[in-house]
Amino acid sequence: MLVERFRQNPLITPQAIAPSREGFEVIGTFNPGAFEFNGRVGLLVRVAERPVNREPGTVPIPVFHTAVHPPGTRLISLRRDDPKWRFTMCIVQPRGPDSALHSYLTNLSHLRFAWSEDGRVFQFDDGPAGTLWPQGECEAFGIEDPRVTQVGRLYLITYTAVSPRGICVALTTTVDFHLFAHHGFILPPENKNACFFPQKVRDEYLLLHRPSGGWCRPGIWMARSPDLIHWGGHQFVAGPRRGAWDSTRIGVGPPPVRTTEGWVVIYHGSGPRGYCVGAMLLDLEEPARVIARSEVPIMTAEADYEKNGFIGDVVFCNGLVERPDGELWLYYGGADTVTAGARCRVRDILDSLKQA
């Protein structure tokens, strides 16, 4: 592997921090966005709580009442032998062609922000301004998989949005991390991994993202904006290769690098191997041409906290840090539960990529 791992990993545990409402249980701090801020390195880690189930044979579904601030939760108990639903992990789908049914989610995700000065030790904010919450009925399901990107001042907050009407990608800005403007939704559903680049690109803001559904396979695309509300321009950039360890799908993590090469980019893949980390290179003028793409992984789960959890052999990045000395420390969700981090060297990146 071209990345070392923190020997503190894993950074933060579902054990870090107490439910956010009475008869739920936290089963999941992961996949954080990261940056840097008044020389701290800050987190927006995913929570993910699920209601405690006392009563054998339903499954509680858990839904945000999104009328008030913080939001309120409300529970539809199915019963487990009910033979209109499909029950998965964490996922209940409606059998059959019942046009008004639709899945459901078993757990909900809301943000909350973490603090280090070291980058190693964290420490969740308990103030007002610490968590981001669902806001209106297309997030009743949740707000999950934050990514991060500092554009001069502003931090665009990207997320994805889960409801009944579909999943979404939505925008919050700030500039301080104590006042933030919620953009609302700037690409409608089916997306999701989308992340800023870090400055414009010919006067436009450039946005990675992950169209799905249909017979479209998961993949990057790119999107143009002028005002980062109102977007076009979009074109493929990568999608799955055939055989690879990313032969099931990919999407983008982190805010791409940019070097004298191209925009260095972060992302998941998916296949025989589960959730990897792999990178690609991308032309400085022309971002959605791909001069090159790691062959092999840079980061396979093989840690036990990446092993096993809520989701076995995952390894999931949406957070990086870049250092001064050329290094990046990279924040990444283990096993669909734990925060965790390493570190590696844009050098070492660019020497394993494969001329695409």
The other form holds:
2 protein chains.
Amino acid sequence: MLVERFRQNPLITPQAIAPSREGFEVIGTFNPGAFEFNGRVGLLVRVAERPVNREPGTVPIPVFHTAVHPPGTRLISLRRDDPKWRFTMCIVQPRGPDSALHSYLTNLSHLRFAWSEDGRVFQFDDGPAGTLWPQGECEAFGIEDPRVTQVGRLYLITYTAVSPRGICVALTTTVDFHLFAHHGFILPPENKNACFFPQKVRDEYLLLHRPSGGWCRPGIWMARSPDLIHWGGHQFVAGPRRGAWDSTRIGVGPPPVRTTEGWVVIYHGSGPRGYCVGAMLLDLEEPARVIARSEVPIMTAEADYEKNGFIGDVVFCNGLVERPDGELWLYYGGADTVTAGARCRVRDILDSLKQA
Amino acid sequence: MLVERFRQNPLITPQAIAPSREGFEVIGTFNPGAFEFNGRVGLLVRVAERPVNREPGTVPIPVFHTAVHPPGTRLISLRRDDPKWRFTMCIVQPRGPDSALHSYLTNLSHLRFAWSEDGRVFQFDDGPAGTLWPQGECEAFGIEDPRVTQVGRLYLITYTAVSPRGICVALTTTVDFHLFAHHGFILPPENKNACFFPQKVRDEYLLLHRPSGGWCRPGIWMARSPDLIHWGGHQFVAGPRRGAWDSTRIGVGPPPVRTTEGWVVIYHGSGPRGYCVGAMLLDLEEPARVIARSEVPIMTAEADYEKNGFIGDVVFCNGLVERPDGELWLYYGGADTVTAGARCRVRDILDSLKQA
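Okay, that's the form predicted on its own, but what's the structure of the form predicted together with another copy of the chain?
In what comes next, the whole complex appears, and the chain from above leads the way.
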């Protein structure tokens, strides 16, 4: 078997954490970024919360406000019978052409650090530096799906910021997980699933990202930077494939893994089997060139905690830790609800790509 | 009157230029970028061509190929009764959910320089440096709507690149209009209407741009750069306004004009009156801050060449030349067909914004 799930799965469930305020419930602890720091494995976990609905016939919408004191989550209440709105479990969308209305999320995410000695048993960090909250109007609907990349001593955290203004990619950096520097939006909307390479290639920093919207089908692009903050040279890398497991949308997961044969990139693809995990091999010197790509997923939703949850049939991997002897620990979200882990060998992934 | 149209209008019509190949017709010479160079006024005009349709029941689609020899426009023929497609005058869209199909444009644009001694009578440049053609797969459906900004001796040309991969912003630079350096895509899809500020602000280059798609309503954002090539620090500037003349979408036109009261930015807005031209005043030191914005357009489609054409009721200004004594010459597209011009005084625009 290419990928072996940890027997401790799920590693983190919503029950492991108290809601951030009264009247809220935690519905997801999932899609973590992963890294090693001072001999421990760290996860930056997306924590999704929603208001407990006490008024039948209404839907409470959480919105994060930073322009008020104290900053925090306020509630908007929408009537379920209001013909202006179409309600799904995750999203409330305006039905009509009223250009002044925008969509809302029914739940709001922030990011929380969890730490482990063995990579299996994780403890949330309850300290003042343990949480990244939304900030500013462009994060009013939450921050999601972080990637953590170590470049030298610096840890780079990209995450998805959601607001009425669009979905875009923000960057936060740290060297110690106590002080964090926020660098704003490195990519404009509509974009998510952005992840750095762990080292320069031909003297440039590289970033894989996932633009979408309009004429652009959700696929993987690459950008170049001299300084990690400013990005240009955007190039198309790969898109969804007709008739394949990744036919609808694809996006990069955790940081690429350097091998002598190329960069191994773990990515997610959605299609007839839900959200699956696959791999692609990118050229070492020209990583916008795809050498090979998984014909079948390396992971699909099989376990109960992957098939059933807030959104079923989802495995979504954006965390990876490189271990000695070519072993990889993958951390991933199951069913948009829990955090789980799995191990695999980079050699096996390379071999599976050679057969492709 | 705030804006006075040139009596020579329209300045350039599709009849002024021969099609680039047999069997094609020029349907638009419009939406020019504008600049001054060596005492002359230059325009970089969008030239839209389409194949003359000789087969009833079919729609010929032009696609630019650079991977073949010689590079050039090839034709795809779609049957009008094919249920897979929905045909409009500009666009062919897939009807069904087949994710392998993408939209096409029915016409293809390239960019052509035209020069004038007086800013009124223009002559197309037929020389080898007179045309910018699409290049590469990401420009297969053409290049459109250039902005030209002079920064010192350097002229910066941004334009919109259209392909099945999305709509994004490319940068080309020149100092002499003979040799051009191509810098690829400075913004990923979905983005267009990007224009530089003519000088650094607080030691950074600035760019206004127009992302769209998904949760992002088509509005104006600003980005920052140390080198004109790599961009970060994306900030929201302004969006469409409910119930106003610019209620559907807005985008920046020509380069901002520096005044002691702030940056005057000419922009387009679409809404109930079609595409109109308006102005906003941005803070001198923090240009992401909007000080004022036109309550009524400074130009709407009034003349016949603005009301009638390939797409009627469109005035779209992306060219501007600053003249002595605070006079501005605006160059704009009428009805997505012709190039026209108008004059106004920056003082009058500022006064109109004060009343707003």
